Amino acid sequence: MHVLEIKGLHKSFGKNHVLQGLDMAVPSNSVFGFVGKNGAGKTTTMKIIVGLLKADRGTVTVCGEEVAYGHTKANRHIGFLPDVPEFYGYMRPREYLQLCGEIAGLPPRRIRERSEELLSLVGLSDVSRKISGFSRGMKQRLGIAQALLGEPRLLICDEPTSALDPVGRKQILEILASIKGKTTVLFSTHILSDVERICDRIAVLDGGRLVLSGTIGEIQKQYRSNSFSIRFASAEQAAEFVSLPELGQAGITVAQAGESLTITLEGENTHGQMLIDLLSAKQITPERFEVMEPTLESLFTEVVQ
């Protein structure tokens, strides 16, 4: 089942073409990273999920409910995170969650015991002092908390890790990790690192366009080159490999680099098979074959224009 799809989304402001024609559907109970470089269109996406911006034309449903423009019902399945949360400073996090339990009219009993589980969650049970005192990591900790508050079906979180330091950063990370059994997460960011950590699955915008979805295995498998790696145990037996009559054919490129070497193959016999019969046929054993996977940055790199 898809938590949220996207159909034929378009919005434009004047003559700044933001999106043009997404479509996109994120499964339940995943971590959904949501990629793309700055004014890419991922914050407008997310602000008319949540009913903040009205689409030219598409349609947006979250969890079967279509989203309307200002007056969308489809939010009380949704919590959303914004990349710079606000708080009101003189409170400590229990009395804000408090609060905000009861704009959302949950039941007393319910907020104290939601609030409790949440601050532990999030790492903040034992932080009485108010919030104007906070870090910018223990603030993005506390916003995860009141997004939780009212058990969405839906996190969004609008780059929650772009400020962060290291620690900061793997904390939410972590954080967001542990959620995706009870709520999906939409991720959105344009650190890539975080997204190969975390996501089940991606989608790349461009231009307004999703230029590439799918598993990241999916993906890596879509544009896997014919490259492998092997390593020797010393740079002369590499070079003693490269100097075989078989490698000088065409369609193969050989680099070395010491005890390593990559080899890329083009037409027939891609898959390497030939690598591993001509190793086994000069009794040549490396200490490492692999084929090279691309990186989701490289892959970023190839799409994003």
The other form holds:
Amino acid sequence: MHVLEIKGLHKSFGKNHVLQGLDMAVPSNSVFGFVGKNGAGKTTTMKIIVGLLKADRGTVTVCGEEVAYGHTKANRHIGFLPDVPEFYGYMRPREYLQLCGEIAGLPPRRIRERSEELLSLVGLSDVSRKISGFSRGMKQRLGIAQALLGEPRLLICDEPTSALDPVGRKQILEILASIKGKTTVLFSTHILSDVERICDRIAVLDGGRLVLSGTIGEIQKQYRSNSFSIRFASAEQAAEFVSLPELGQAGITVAQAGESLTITLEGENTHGQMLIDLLSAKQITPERFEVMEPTLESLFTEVVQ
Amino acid sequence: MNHFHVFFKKELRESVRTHRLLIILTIFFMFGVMNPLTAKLTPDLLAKFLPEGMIIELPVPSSLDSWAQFFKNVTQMGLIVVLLVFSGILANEITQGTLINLLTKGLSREAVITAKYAAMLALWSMGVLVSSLVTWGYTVYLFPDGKSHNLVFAVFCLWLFGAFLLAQLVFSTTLVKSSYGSLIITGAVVVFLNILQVFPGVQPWNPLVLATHNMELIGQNLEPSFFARPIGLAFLGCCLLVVLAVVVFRKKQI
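Switching conditions: you have the form predicted alone, so give me the form predicted together with its partner chain.
Entire complex below, previous chain first.
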């Protein structure tokens, strides 16, 4: 079941075609990382989903309801945290959440309960000063609280961590990870380590289209090169291993760096087992044998080239 | 209606906490006190500063002078202050992005416009009420001459003209991005209405007379019926401008 489905989305600002037929589906109960360079169209996509911008073409469906610009019906399923959430500086956090709750049409008792729950979730329960005195990180946390107030099925966060210091970033990521399972989270970022930390699915946006999407495991499998890293006890032992005739076959590339070898196998009949067999036949115990996983960063740079 | 109520409450709270209400009430209260005083003291002051030996016949001040001060101050300084205070009421929310959280929670855009206009009207009404009540009390005390008539009606005309300008301000804030832009448009409308006064055929309809001919009403030089058409037009104008503002704001990409 998909919480969010986007089909053939187009959007231009003047001559700048930001989105060119974006297709995307976010399954429920996932933490979905929406990755792309600055200016790739992440914010535009999110603003179209919440009905702040009008799409030129294409459809957006949230929980089975089509989003129509200017109508806010589908918004009751969504909690939205803009990249820099802005509040009324003269209000206190509880007053602000009350305003949000009244607009969302929650009953007064529910608003009070939810406010307390969320303020303690985001660590603001003891803060009663006016929002004008808040730091960036505190505003971001209050932003999450207001977004989650109506118990949305989909939480959309636009670069929630990009402007924060390491502590603030960690707090936000922990909050997002803690609501996993209750709410589907779609969050955009260009910080790949954040994605690796909490997401289970990612989609990479480039040139107005998705160039990569799937679970992190799937993607890494798909892009896994047949590369292995072996570390030997000494550089001599490594050199000895390199000189073996079995490694001289076509389709095998070997690079040596001191006592470590990086071996890439491209032939059809060659896979890692062959290396293990070879080590075993030569009675060599390597210090480390590793299948090299592509990092998200290397994947990202590869697909957005 | 519920969204209107919630957002109107928010606007009133904002007016109190950002001292909008305080500014308006203080200034209009000061006008109220100054109007009768200026009328009373001007002749004495003039007499003091005249060169020795020079004598001019100064008319004895009356309640009419006091009310003349009222209409001069409120239509000029008063309206300018109100327009300045409210000029950023929508533009600031859009440029700062404070509306985004609320709009994405389903806040209707009609409610934003109508609640803001209602809050402006509320503050403007309070200002006019305070100023006119203080002026009235002080005038009755200083000049118990009974020369002023149609007071409530004259003040109402001025109030309606202010309401018309505020509707104009709301509409223009949906058209332009900056608060200055909306002020310039509203200023241009006033200039335009002034130019229209030159054409005799337009004059009986022009809402501007609601703010310029109040003293004729008080001195009973004009019949209240003279204002019927401008009142009708100003009222229609308010409704139309607010509806237009809603229509434009609904289409606005934020």
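All of these numbers come straight from a predicted model, not from anything done at the bench. Numbering follows the first chain given and starts at 1. We call the rigid core whatever largest set of C-alpha positions still superposes within 1.5 Å between the two forms.
A movement of the C-alpha atom of residue 64 falling short of 2 angstroms is seen between these two forms when the two forms are aligned on their rigid core. Relative to the superposed core, residue 261 shifts its CA atom by 2 Å or more between these two forms. In a rigid-core overlay of the protein, residue 249 has its C-alpha displaced by at least 2 Å between these two forms.
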